[in-house]
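Heads up, the chain below is alone and in the form predicted on its own; it's given as structure tokens.
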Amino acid sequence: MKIEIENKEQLWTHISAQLQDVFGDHAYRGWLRFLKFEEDAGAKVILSVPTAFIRDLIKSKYLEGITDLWGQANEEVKVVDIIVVEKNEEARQDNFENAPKASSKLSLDTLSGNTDGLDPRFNFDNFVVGKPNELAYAAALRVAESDTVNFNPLFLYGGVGLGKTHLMHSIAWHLHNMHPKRKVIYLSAEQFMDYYIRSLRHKTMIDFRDMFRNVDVLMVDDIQFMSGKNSTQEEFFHTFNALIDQKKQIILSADQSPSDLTGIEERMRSRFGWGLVVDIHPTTYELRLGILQAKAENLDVKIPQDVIEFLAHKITSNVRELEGALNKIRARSMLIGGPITLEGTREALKDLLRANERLLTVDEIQRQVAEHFNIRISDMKSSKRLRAVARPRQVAMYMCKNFTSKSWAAIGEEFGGRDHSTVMHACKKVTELKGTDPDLNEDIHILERILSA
């Protein structure tokens, strides 16, 4: 049943109480707690925040989910808009309470040991390890546990939502808990630039340099955001060199390898590759399944196994979308009541599933598999039973079932009009062989990375 509440302002009270559970503590404390109800415009509701920065960030990351919550609670609401209302100056400043004030003196104590920017959900204990991320996990854990500097810098890179920030936060939490006397700074590249610009503006560069060049561990997330910022890169270059000379640990993350970072000076890219550069690969089905199972165990609603397997098969882009999908079906269950079902999941995620389906077609999968095994695409639809052709054909069927939402019968039609039972047998056979044939298992992992990219 829909929630029976007299007006939308009261309904917002109910919805806003769910934001922390749906989007997490970090998102709520950092941004979502500033949302206020402003106006009921029928099919459109208007919320407000105190600054344009908060508005833009919420719109880019959370507005779709917030709109879904409204729609699930009241079908009349089709659009949610966010405006800036600077009527609450205290709230506006509260978002930056842990950052150095623009006119105040910067000090190492301001950031060192400060855990306010760290998400408590992101630690080594709940990081799900699989083949795509096992090296990155091992390197991060080694750096966090070591009393000496083994790799400098440790450079983690990979696509959006694959676990870079999770590992960065895990290292910071481990250092905070196990080595509280170490001077550790964790921040994003954007925050580093912000501190740098403030220091220039208020002529406190001596304080800035004292703060960043006298730490034991400097961790900078999303270093690619320094692209094109020449003066910031110049300052970071000297900070980097100073810490390396003192044998202090530097840990960086980016969405690309050092050599592929555009807008970053060559001397910077060269130094980023001095230590250990680790790629976090796109997720496999097994890793996505493990991640979903781990997250489902911590929720206060039961997620059926068939729903978990469905999500692991259909949402192949990144972990962030997986988590978002899980939160969405959980919120739907909380708001309209009733258990989570596969049918309800399909309905709640139809737009997301459609977007993922557009990424791959059966033709594309057949082409990639044929190219990998060095056979002709026409062999996928032929009646040839030679092992060199039959096995790749079975792998292609397996991939089609994992990466598209097509039925067994629909997949069979794409492979020369084969029966649905043939596709089912192929998927079962490939699943069995993955556990006994290391070479085929490696082939499948390679193809999954290619198709997930």
The other form holds:
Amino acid sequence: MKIEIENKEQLWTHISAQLQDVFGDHAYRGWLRFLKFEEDAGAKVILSVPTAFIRDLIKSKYLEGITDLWGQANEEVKVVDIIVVEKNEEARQDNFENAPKASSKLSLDTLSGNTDGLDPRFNFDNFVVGKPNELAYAAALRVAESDTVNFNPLFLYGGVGLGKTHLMHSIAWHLHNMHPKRKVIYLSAEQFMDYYIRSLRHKTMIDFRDMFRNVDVLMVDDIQFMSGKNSTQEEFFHTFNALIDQKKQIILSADQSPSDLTGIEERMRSRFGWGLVVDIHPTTYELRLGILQAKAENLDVKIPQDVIEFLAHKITSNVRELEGALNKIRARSMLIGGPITLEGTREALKDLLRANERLLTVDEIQRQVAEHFNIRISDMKSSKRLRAVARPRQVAMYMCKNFTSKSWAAIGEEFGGRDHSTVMHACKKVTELKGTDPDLNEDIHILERILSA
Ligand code: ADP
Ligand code: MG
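In place of the form predicted on its own, output the structure of the form predicted together with adenosine-5'-diphosphate (ADP).
Let us now look at the entire complex, which starts with that chain.
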């Protein structure tokens, strides 16, 4: 079914009404509510916001999603641009009051005990635990619940979209609810730098130090951002040491382990490793399934099980993308009406699926599997029937079926021109063996982890 509204400004009223649902309260209240319709330029639609800061933020985080919504509402729209229209003074003031970035005077009250920057959806109850994140979850919970400092700092690291920020907010919420008197500061390394620079400029370094050195718990997210920012690092180093000396809890996150953080001074990297360092691994199929099921239960539309399994198979990059996919198919079904189906899902996620696929080719899978089983890549295509070669080859076919969207026949073609029935048989065999052969099951898990990384 096609939407018959031709006027794009009218269409925008429908799309903007969904922004809160699609992107969440936090994004909506903070940024997206400022969007206004400006101009219909055919394939391009122009929206406006009151400040460059809001524009940049929306462009970096939400533009793709907004463009998708437009594309689904009206196929003609290919590009969405956001410009700054400053006349919208009211909104601007309004936003400046809420944004900590804009305040030059720092005080503990603006940050600690303040839950403004915390996403209400990021709490322990909503965090789905599985093998890849169970240690990080346990450590975060321990820090949140403990009255003494057991490991300092707690250092969480892992790839983007795997739950680091979610866990940190969960700790902050827990402390806020259970110990409202404790001074807890959560901020990103970028905000730390902002505050620091602002304090230098406004000559309020005393306030700054006062604030950061008198907290009970300090959490700094995405510490890799400090890479190369030497004076910010220096200041942070002093804050860090002062808090550790006072036995105050510090929690840090980064996209890499302390020792791999380039651009961060050696003395800092070594201290980051003093406490407990835990990594969050890439998701497994089981965890993705669990997360999707939990999220689907909280949606107002029904997502059929085959769609959930399809997403868990296809969207392997990270949890943020999984959520994005759910939001897209939900938005699509709301726009065009009717139930969510596998067909509709494929359609709605065309681009996303292609992006997830482009990452993995049959060659890459063959290479990884060959390496894992210590056989030659050429054996993937050879006609050898020896078990030591034939089994890995079957595993590789199975992985190709799960990690690419190629047909049985196309996969067979790349394994030395084998027939589609050979590939089907391999997939069936490997699925069977997973249940009966624990060693092979383990191999498969390891490979899935490597291939989803
Ligand atoms: P990171 O900070 O590691 O880049 P986030 O914490 O921002 O990742 O997580 C990205 C999104 O995925 C968030 O919306 C978060 O709620 C969700 N998410 C990540 N891991 C889980 C999980 N285990 N259970 C539920 N939601 C998760
Ligand atoms: Mg994060």
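Positions refer to the first chain, counted from 1. Just so we're on the same page, rigid core means the largest C-alpha set that superposes within 1.5 Å between forms. Everything numeric here is computed off the predicted structure, so don't read it as measured data.
In a rigid-core overlay of the protein, Q256 has its C-alpha displaced by under 2 Å between these two forms.
Once both forms are fitted on their rigid core, the CA atom of I46 lies less than 2 Å apart between these two forms.
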